[in-house]
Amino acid sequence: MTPPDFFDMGARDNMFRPVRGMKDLYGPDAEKYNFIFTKIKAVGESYGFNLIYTPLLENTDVFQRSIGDETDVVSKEMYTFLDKGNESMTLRPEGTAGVIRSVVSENLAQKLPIKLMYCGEMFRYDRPQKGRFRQFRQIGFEYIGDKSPYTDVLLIAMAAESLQAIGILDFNIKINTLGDEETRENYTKAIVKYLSRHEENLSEDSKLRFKRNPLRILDSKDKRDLDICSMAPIIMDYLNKESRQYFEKVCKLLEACKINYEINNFLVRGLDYYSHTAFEIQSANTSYREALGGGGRYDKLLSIFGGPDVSGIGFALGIERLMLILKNGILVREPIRVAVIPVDEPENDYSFSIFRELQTCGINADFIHIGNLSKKMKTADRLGVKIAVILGEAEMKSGTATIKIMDSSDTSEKHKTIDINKLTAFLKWNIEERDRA
């Protein structure tokens, strides 16, 4: 009987292949991941941020109403489908929106402020490239209730020690104001006033932008669009007094808490509830220009919702921006792993109690036990394990353990007889003294 087209080799290398833009994460880069979670996180827990999960699946709604219909993330990379319902669904773009639909919907403006924090994936139909794809993974923040300076460079703050925690020290911050709904009206009449003695040398995209949305066009890329927009009018000519006093503030602040920035007075960021305080941190290593995270304020963004009318800040970092200059150069401290090894099979179930106890006092262990003694070796080395606790009929009778030091050069030092009865301490010992080295 032939097989079926399916098990042809050919035919699966290009039915089982990830879809274009997206990835699997294993081996180092899930541990690169999961190195990043946990050092963010932690940064997050120290400032009283809490866990929120939202669906990976909302209402194309929620992105309409509160992104911004013209932007280029809702008019061109959504993944929108209609369900069997025949309701418009989207994968989720990017994380606020979501978590501001679910304060509301979930009734936590009641406990206003609120600090919450997220982390997952994101889907934005985009062109693949370093550092950009179609499914990505964000860890962001979001300060909900509290609206002042202090609040602006807290985020700012804590976007800065996020990065140094996982070991990025080389970035630059970027800040700009946007102002309140009269400064942007104003501005906005600028822009379009500067931008029409040059619409026929635009950028397709920017044309579109320039009936439909024109601050956008700062945001371009494009080199035209750049040689154009560098000569525009700033936003800074045209804040009202509260807003001129506020962005002063949030600078003074960041000043006097020794926070370098450089302000940036065409970045707009490319979603529309942004208001007054936006920031954006780019990594400052010549090979990666892209931006490795930021954010801002946004003062409607509840009230789109049917929520109150209060203000809130957040910002989010790309973890596959992070893993990628992670790779270039910051070493990432991999766990100490110990493996359990008997020598023959009349050995293993003694081996196994031993291993055992060793995860349960809190050690990172493994048992390895198919194969001969010289194939275990060559798994353990695979499996990059540092320390072997070898057990065979001479160890059971005796009552100790041979331990063998993978990664020594010493050779007095790689191999070591200890009671059995002081192992634990003695793994302990050696893993304590590898983490200070």
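The structure presented is a predicted model; accordingly, all values stated were derived computationally and were not measured. Residue numbers count along the first chain shown, from 1. Rigid core here is just the name for the largest C-alpha set that superposes within 1.5 Å across the two forms. First, how it differs from the form predicted in complex with histidyl-adenosine monophosphate.
- Ala394 is among the residues whose C-alpha shifts by 2 Å or more between the two forms once the rigid core is aligned.
- After superposition on the rigid core, displacement of the C-alpha of Pro113 between the two forms stays below 2 Å.
- With the core held fixed, the Cα of Asn50 is displaced between the two forms by less than 2 Å.
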Contents of the next structure:
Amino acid sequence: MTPPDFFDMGARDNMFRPVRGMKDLYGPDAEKYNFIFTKIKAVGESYGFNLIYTPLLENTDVFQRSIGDETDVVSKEMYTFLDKGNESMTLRPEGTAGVIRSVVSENLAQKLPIKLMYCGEMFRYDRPQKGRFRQFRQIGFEYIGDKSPYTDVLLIAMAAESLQAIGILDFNIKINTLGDEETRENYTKAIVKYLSRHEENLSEDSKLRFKRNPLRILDSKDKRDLDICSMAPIIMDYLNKESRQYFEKVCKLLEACKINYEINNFLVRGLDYYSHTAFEIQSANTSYREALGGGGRYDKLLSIFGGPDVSGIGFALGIERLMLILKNGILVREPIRVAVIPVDEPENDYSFSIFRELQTCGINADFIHIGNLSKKMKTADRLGVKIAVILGEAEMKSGTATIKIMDSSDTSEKHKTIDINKLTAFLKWNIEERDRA
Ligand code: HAM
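Return the form predicted in complex with histidyl-adenosine monophosphate of this protein as a structure block, the form predicted on its own having already been given.
So here's everything in the complex, that chain up top.
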């Protein structure tokens, strides 16, 4: 008599399972997901970002043209298929390309700058491992139409604040610059010259990349390529004057805002659209070293989609990776109520430092510095700002600020001068009064 098979799973063996690298999300994990989304979305709202939802499926061209044919994402990881109309379609591997496609096709770039945030599923046919899935979720932010180091620092600060908002406090920010087009052309020449001496020893993939897009060899994960690249020239030595000044200003502002960062010359990111600032955030917890999030500036992305020649910057955080190391944390955010507005360009740096001080004191503030004063006031109006802090030459000299209560009908209330040292206390009091009302 044959013994019963105690390990026979019966019907379970035939049950459908999720596709490899894709997970069902339920119970405490679903709660965690919701917690992360709610908290980080609130950070986005406090910086004036609005939600955008774009389709999960785009014409393959959208990703090929923006992310670049020779990137791993496009050449190996995309879920691409022909639909019933014989058109090539791709499940989005990341959020930026679709958002920028939408900004252009929906004509959203008419009023710039524009700040958009998104959250949802992305798909990459990668080798599944801890924190790496074939379907994963990102929460991302794109700030389009304000090319200045201030915006770069703002987005880096926001990325850090997003992690803090969910209770992740130990992380490292790595930054690099990819310079402008001229810089990258010169750097590419240097890389080609260097790699041509090592071509034989490159991985098979990188031999192909060498012919088509040599800079991509720098983000190869193959050990042979990594060894060769560790001795390669670094972009810092090829930055033209403008790119160098831009990067130096970003670093200076980060220091002024007391944001800790590390420069990593080999941080090139895996997507072709970046120029100037690129950054990644890693947990300081050594048991998980993959990036929690990353981003950077893109100068040409809008024009690739036929939009205006304006720059943008953004970042995305990987929600599954945040879930891996999440500790609970509670932080309640207020909607934006204050804007710091320099009258003219010479007041920008001073105003930006005041703006950051307000933010570190927990005041939800915006920094509006593009255009003349009347345009800046209109932008403040459009963003729903309640209190404008106006800083001109006279205010800088006298250590004061002009306060404009945007929503007051009482004209004597409209403009007030205040000692700059009393600004934070006044704003906190005013915000509390409004909360009580
Ligand atoms: P990315 O670095 O490719 O950038 O992805 C951002 C984050 O998504 C990563 O740091 C990681 O946390 C998460 N992620 C990526 N791949 C996977 C995966 N297979 N499994 C789990 N999590 C993953 C971008 O996607 C850019 N669009 C970011 C950006 C926005 N740049 C400018 N704006």
